[in-house]
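Take a look at this single chain, the form predicted alone, given in structure tokens.
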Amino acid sequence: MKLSRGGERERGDILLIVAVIILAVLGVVFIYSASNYSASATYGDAFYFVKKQAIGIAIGIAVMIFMCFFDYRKLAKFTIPVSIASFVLLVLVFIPGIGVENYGAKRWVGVGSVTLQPSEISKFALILFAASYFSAHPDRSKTFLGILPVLLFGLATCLLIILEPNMSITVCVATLMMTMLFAAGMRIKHAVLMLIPAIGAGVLLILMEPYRLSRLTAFLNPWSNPKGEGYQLLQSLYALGSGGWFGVGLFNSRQKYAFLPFAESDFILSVIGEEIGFIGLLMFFALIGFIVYRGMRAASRAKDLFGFLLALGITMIFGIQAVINALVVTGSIPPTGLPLPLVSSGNTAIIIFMAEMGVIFNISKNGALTF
């Protein structure tokens, strides 16, 4: 049954928004803890990364509020412009003077001090394209020709991202693509047909780049090269091991003192685990799990296929990134750079994720609740 005017259907999922803001605020606290030493040494300002993140959160909240009240069904009209913009931005990272290179990777476009990471936008573009495409004609998911446009969209996105190179986001986009296809109703036989070449492509990508093979070797035995490829993983494990059950205390991390690379971004979870311990991490991931649950709940109660696929895709990419990040910092899978959603330092990611959470809120507001 639908709730009457003034009920939860009109209010939307307030708990989701509260949880998102709490997680983002916790992220700022841990970014300060993880970065104050390196920021002070490098930029002369212990709050350098905190200030940048605060700007991102402020913009993110503003966009999230807008999306909370912007009818999600109107997003379908922007599918083509967003898709084109996504690919244009992904190409621009390779243009000298526009693309910004760091640590041998071209993953950003920028003007002056303002930078943007197109791969973050491309994930939402894929979700929007798949949701709009399948909701227009749901039966498209039943044939291989029907799923081909989404498959080509996803593969083209993956190709441009892997050329940056960015293996981790490529894996996320590929996983997201398969998730959207399954959610739309893709047949198992079509999935199997895609899985075999996908595995082959993954092996080929690892063999093509020596640094990827080195990372795989370091994952299997980080002590084989403790000062090279195995260094970051070992420092992460030292941090988590030092945290024990209850942690060394907030702001008391030792690994952040120039031992752990990217402590404020890709490996911030290591610092969090060191400071709040295993019990604290359980509570931390309970909050992340709660956001995933509310997103899935909104998807399941969406009143149309477009809303269902949008909410599911956004929720899944949030959950996928959180899981992969956790697996990386614990040494469960080979090391790869991937931010922890709403927590790691990075303005593009946090703005996009907060905007997407606003979309989920709007879906929940317009969805039908049953008892």
The other form holds:
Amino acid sequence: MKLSRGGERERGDILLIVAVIILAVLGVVFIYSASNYSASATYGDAFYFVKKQAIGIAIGIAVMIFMCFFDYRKLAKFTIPVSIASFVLLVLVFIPGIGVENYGAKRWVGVGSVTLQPSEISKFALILFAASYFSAHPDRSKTFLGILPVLLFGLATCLLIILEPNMSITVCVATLMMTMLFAAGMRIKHAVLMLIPAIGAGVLLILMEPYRLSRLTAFLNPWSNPKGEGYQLLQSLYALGSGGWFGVGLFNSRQKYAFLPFAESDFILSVIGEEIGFIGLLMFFALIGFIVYRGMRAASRAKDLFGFLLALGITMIFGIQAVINALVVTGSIPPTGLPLPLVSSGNTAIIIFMAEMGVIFNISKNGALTF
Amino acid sequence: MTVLRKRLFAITIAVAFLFLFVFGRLFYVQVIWGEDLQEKAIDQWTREIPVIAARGKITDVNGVVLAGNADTYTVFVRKRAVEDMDKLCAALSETLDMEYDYVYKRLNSTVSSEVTVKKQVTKDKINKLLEYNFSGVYYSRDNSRIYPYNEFLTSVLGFTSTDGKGQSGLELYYDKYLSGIDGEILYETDIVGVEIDGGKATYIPATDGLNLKLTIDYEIQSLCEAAMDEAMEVHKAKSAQMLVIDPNTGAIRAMCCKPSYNLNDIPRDDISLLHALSRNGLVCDIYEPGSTFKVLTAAANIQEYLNGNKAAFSPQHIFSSSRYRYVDGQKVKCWSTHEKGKHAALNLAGALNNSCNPIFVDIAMSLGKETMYKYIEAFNYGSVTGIDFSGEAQGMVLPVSAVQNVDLARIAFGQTIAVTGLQLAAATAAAINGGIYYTPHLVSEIYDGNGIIAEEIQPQSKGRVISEEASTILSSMLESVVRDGSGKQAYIEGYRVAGKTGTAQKYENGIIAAGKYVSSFVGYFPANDPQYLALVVIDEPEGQYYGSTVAAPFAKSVFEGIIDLKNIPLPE
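Previous: the form predicted alone; requested now: the form predicted together with its partner chain:
Following is the full complex, with the preceding chain placed first.
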């Protein structure tokens, strides 16, 4: 091994942490821009969402720093407790008094004003479980029976999340599961074998809840129902389209004046695109891409299979969510409620993602190409 | 290990591909599609307050304003922007004389985010409201049509709806010129219409409507209005109509239909009454003209005689003195008894003087229906004159193929045919002005607020109907009608008034209605160079009913008024 690399290993990937903090801070700026009007109208405080996010980031940075220095290998020991906690929380969502319902979906658990989105934790639980399992039994990825525990873990998680209902996170978790299996060395024929029931399940899900079908068709022609199913997407497209090449300027979004729902969370990318334009978004995604790149780099240099799978899983869930979010706001896929990681308003998500980035830093610090 | 590296590489490629797809999609939405999307977005970002274009004025030929505008405003409220609803409702109800409960209900129970509170509010009330400095209350200029002379030229001018759209008369016909193009003030607002702090307001000015200068002469119109008011009163008539036209251009100098109403107090609540009163009967209604139509029969005979047609009668020809003519076995008789030498030994001039029906039957029978119809059509009976007015009637003329001899015999003295007053006036003008038919018109000029003329209406000729010589001969005969014959009551010493009376019995359900007549007179002066031609039509006068005694005197009084007003010297 070259010495220069060794030095880098010891320092850890500080650029990743810097990029994560820059992205989170940019997120707060855009949360302010997107929400100040509606927040002062709804809560009488233009900084309502900014304050909430700032608290999340503060906790997130603290947890991230802790994870930076917490040996990732010890995380394997937490696999069972974290997995149990994940499922318990997912079930708690459905228990009256603890589960919190918003916009017709039970996606939160809460005590008083503190609420938590269990599905955010479940994604990490799946990554941790798969990484622990395959690093403990590397050969099991080659057989269908061997991958079955991860498969069941993932499907059970998906089932509980789809019942909330939250189709977009379900899709994310399913994609994440497949990626983990694929990265761990699953045979291609097993992957193909699994795709068939997956497609069948997709069709079944749509048949179960007719609103999914109308959402599916809404994105193809949002003008067919501009005040109903197509409304949100139209407003998102208006925002992005108004941005053009260079945007209307920071804080100058017109769409945030209550035209665009969830402007500070799921559709924050529309406001960003309106304000900084295509060129700005290109740079914004370069930053996201950079984080993905550093995550993959950490995975590729990880010392063991556990670190490899852990870093890859975290990077993938970050990347998958960012891409799906961008596809939603541009009307490329049916609209689903999915936050932009590290940017959208939402405390559970920001804390978990920052903590996970700390894990990647730790992996990069201890990384070596030993496998 | 190589498998894991391959897998990592594959995942990296997949992620890179997804990122590229996102970039491509963003480029498409933001750059290629962007302009189109922004255009649609701008639509929802602004709320607009209309700036109503000032409606064009209508003036008489000398610039006297007959229709103008008062400075009024529409008050409306954007509910979401109101801070103190109770205070606002109280102030609005007090200032605008409206019930508090009504205002409160309007502002709170309507679904629309923008509520029109009241239209046509005067400037001083607006100033009072402005003092409160309410948020969410907006004012925009609207139009209150003002007619300075109240009940004047009513059926010609017509009226507008409360929001300033032309509904009848010239207000309707020239609406696209008068109305102009409304502007607007665009405010940047949020989704429910609350103005954004620091938002821009864009002002798109209104383009005011164009003004109309009529051919109507205010003074002559005044004479007619007074004359027809008197006719209604004296003769207890169902209606009284009069028009004055310049026979050399077709320019209408006065047009008056009674009964009418005050244009500043339109009976909008009673739609059928409003429609009846605002109807311009001279243009839109038809009647059986009776003897005034003999002008056409006489003109046809004179022209055919001059053309050498053997079927036509010489002006010297003495017609049969009998009261009766038999056509296809049917007896047609004169209105006069022909007793004690009345209507004896008459030539054409004498026939006009005495309005002797059988002589005109002789002419029509001799000329035949093809020749008679040639003149009926040349004088434009049976088709619209083309006046610049909506709803013109075309009259009722039997198709030439269906006309029996007995019909033609009656058409010769103005029965079995129906015309509009305007058709009769325009045709008579053509017969005596030297033989040229001019399309009658009401507007002489369309001009903008700076006095720049957008369109000048020139006299429009439909061509020659009879020769100048025939016209001169006819005119001298009609002059003798007024000097020596049935038109004596229109005679003015020295001014060479000419004309023809008409008395027609009215038909109801196909039979003669006893005691119901239309009394009319068409006259002009001076006979050798006609300048003013007037038609008077009195419908269902009580008591006297002859055109000579009922209608002719009003033509005389208007002519005298014109002579006086225009200081017309005695002709040489």
